[in-house]
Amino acid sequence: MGTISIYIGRLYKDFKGGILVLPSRTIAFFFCLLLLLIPLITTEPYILRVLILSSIFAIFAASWDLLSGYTGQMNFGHALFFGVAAYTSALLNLHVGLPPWLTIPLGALAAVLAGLIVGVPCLRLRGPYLALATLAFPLILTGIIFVIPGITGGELGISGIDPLSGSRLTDYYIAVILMLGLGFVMWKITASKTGLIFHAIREDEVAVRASGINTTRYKLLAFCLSGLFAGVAGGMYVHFMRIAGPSTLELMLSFQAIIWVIFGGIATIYGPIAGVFILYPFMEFLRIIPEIRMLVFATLVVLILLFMPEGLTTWVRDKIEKECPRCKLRNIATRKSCRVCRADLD
């Protein structure tokens, strides 16, 4: 009992020092806990469906943020990675008979290959030229899909795909746990040396190159990582919806990812996740007023952009926390001195 109490004490100390020390981390912790406990509150299939799709699109939006938010490589065709993985997973499942736990990672690898194909020629471009070039690739793939309907199903898509699992509840936990796990991985990548280089490339690529860093290699890495995570989302989506069609490559899907990221907070990873979990269920709720649904949605997004230009989560974080001017660590807003270096915060 003494050993157990010691471990519990250490665990609580780590929890208190690592999570409860900042309000933003506490909010994130209870958000994750709520997602895991929701099936104990309700097992309504429609609610679980909305949350499953929110989890899938949260991975997709965060993957766009990893590429465009951190490196500044504006990608207007992010649905390419989603659609490539969706079609790859569907074809492997339907024609080869592979189960979802194999087709999803294989679809993600196909999306990585797509990232290489897009990244190599597009990295020679910058600004609006890069954005327009990435915009063209989903259109090209959509045209190919329509040309070979015998394989891709054409406009009707591919149906008869195996489900993600045998029950809606299992689907829910698969989607939520993967979303939380991959979101944490992406956040750790951005907090690492690689993430710092991504951020530096966005701020001043010329200075980064002058310091001896191969910026082309890191931008290509960002394309591949972004494709990997977006590919996982695409594979999960196709096995949950049990159909792969041209809608997985639509330009609107790429623009939705951008809206989710900017709404939640760009270059944060957790911002896009929050943006999806706010906007996607909100859009589902607005189905009760279909005539003005898009008007209400657009008004909400415009208001956020006007009054919170850096995103909702960034605005909230800045209200409840403040940065130390000396060590740059964040502290709760009510503190008078930094929790680490004791510098004056006022």
Given for the second form:
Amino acid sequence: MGTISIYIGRLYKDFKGGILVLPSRTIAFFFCLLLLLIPLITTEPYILRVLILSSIFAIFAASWDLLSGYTGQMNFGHALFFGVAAYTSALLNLHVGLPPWLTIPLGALAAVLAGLIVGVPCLRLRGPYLALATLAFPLILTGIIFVIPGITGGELGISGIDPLSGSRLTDYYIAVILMLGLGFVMWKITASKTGLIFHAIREDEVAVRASGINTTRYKLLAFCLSGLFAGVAGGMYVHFMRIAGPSTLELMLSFQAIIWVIFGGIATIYGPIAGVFILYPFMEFLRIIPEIRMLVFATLVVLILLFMPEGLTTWVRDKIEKECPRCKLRNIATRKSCRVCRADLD
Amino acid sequence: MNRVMKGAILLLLACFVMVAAGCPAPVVNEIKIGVIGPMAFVQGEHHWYGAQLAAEEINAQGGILVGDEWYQITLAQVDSNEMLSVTDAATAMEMAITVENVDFLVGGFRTEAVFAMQDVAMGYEVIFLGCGAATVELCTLVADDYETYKYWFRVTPINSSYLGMVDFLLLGMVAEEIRAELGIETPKVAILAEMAVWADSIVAAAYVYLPAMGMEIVGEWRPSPIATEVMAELSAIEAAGAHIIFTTISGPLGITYARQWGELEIPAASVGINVEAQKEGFWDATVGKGNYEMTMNTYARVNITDETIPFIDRFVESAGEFPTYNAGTYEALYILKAAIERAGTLDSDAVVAELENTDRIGTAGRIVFTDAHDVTWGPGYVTGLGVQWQDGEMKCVWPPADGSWEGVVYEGAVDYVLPPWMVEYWAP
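The form predicted together with the partner chain is what I want next, because the block you gave corresponds to the form predicted on its own; please supply it.
Every chain and every other molecule in the complex is listed next, the one we just looked at coming first.
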């Protein structure tokens, strides 16, 4: 009994020191907790559907942030990864009979391959040239899909795909847990040495190369990692929607990912997740005023960008937290001195 | 009237108002029908107008008799946003079923989105009457997996295979006219199809069927669906010596093409699909230069049945526009009413069984469903129409007025007319 109390005490201490110490971490913790507990409040299929799709698109948006937000490799055709994985998963499921738990990772691997195929020719390009080149790839794939309708279903897409699971509740937990898990993995990657190099490439690639780092390898790695996570989202989407069509490669989808990331906060990973979980349900809510739905949505996005140019989460974080000028650790905004080095925060 | 009397009357009135306000409203049974479509686009608007017109008429007649109880129709407008997002369309379908609690659904337009919406509706075993997507495969699913997909029926349009068949029948009729009037035994055909995937299959089929139909292909031109200039193509077609331009156009190109075809007086008859020419605004948009343009259509002011013209008049009066085939939601509601009344219940399986027995003389023809729950095409059923613009009016010219196609004649149909400048150019 005593041992259990010690462990509980330690756990609470870690929780208090690691999570409750910062408001942003507390918000993130309660957001995760709320997502996991929502089915206890409601099992309304429509609400669960909106949250499942939000989870899938959150992975997709965060994967764009990993590539473009962190390394600065501006990808305007991110739907390519989503679509490649969607079609791969659909074809493997329909023609080979593989179950979703196999087709989703295989689809993600196909997206990694797509990342390599896009990454290699694009490595020499920068800025708007890179953006335009990446924009072309989903269009090329869409063309290929229309050329071989016997395999891809052409304009109609591929239907009759197995569902993610048999029940909406299971679908929900698969999507949410995968989103939280993959979001955490992406966040850890960006916080690692690799993430630091990604950051550095965006800021000054020449300086990074002068430091003896093979930037080509790291940029390719970013393309592949981004493709992997976007691919998981594409595979999940296709098994949830049960159709893989040309819409999975549409420019609109690529642009949506960028809007979600810019809205939530670029180069943060949690920003895109917040962006999707605010904007996607908000768009659903706006169904009550269908005539001006897009107008209200666009106005909100413009206002946020006008008053919070670095994104919503970054703005909120800067309001509730302060960075220590000496040790660079973050503290709650109400503190006068740093929680670690005691340096003056004002 | 003295003051006491006035006061008594006012008191009485006040009591009456209070009692009336306090009385519970009479219980009205209702059947909720979701009208799902891209409401920001003309297709969704016509879904809505068609359904609204039918609901008003049915409710005015007392509603739908289920067993021995009358039910009023309540419509729920569901914007699928399917033109922009397939995901949105499927979510809208789920919202309609689980939040709006609709009993039945009508509508749908973009094929990929309809596939996604169909899956959601079938999952909830809610009857969905399609009024927009022509793809054969939507009904093939019913034949392949009846138990899952039996709640899907297509009311309009006729499926894409039949649409292709009508397209070639129209072409054949024009070729016959050229043979008879101009003595040209092997008319030369220029294919003018917009650069879009849906047009590819028609172009491919043309290469197979046209030689067998006694025609010669002189070339293929594929301008953009939004091209604002096709003079180069038309000049090349004229130079190639074409007698017929076989069109496959859905975009605004249809206006540009028809206007310039008339302006240049290209000596070739124009026939095929031109969606812009199906609309009443075509004449003004082409400043009358679209005279003699011919296209496939669903509705025209012709007695396909006795229901057709009164329906078009009522639709134009309420919506202010000529109905497109998406207004077939009107038909869908009447089909549903009849099936529910025959079933005597709102149970989906019982209503499906009665929908399968549908045999209705509707606004676009006699509607009977096939085993795959598709609308039957052919003489005596829904046929589709060929319409030609003649001096500012959209006239029905196919099925031919002389009954030469399977004996089918619609009262009000007129003869097809070759453009006079073409006759003058090629006259023997």
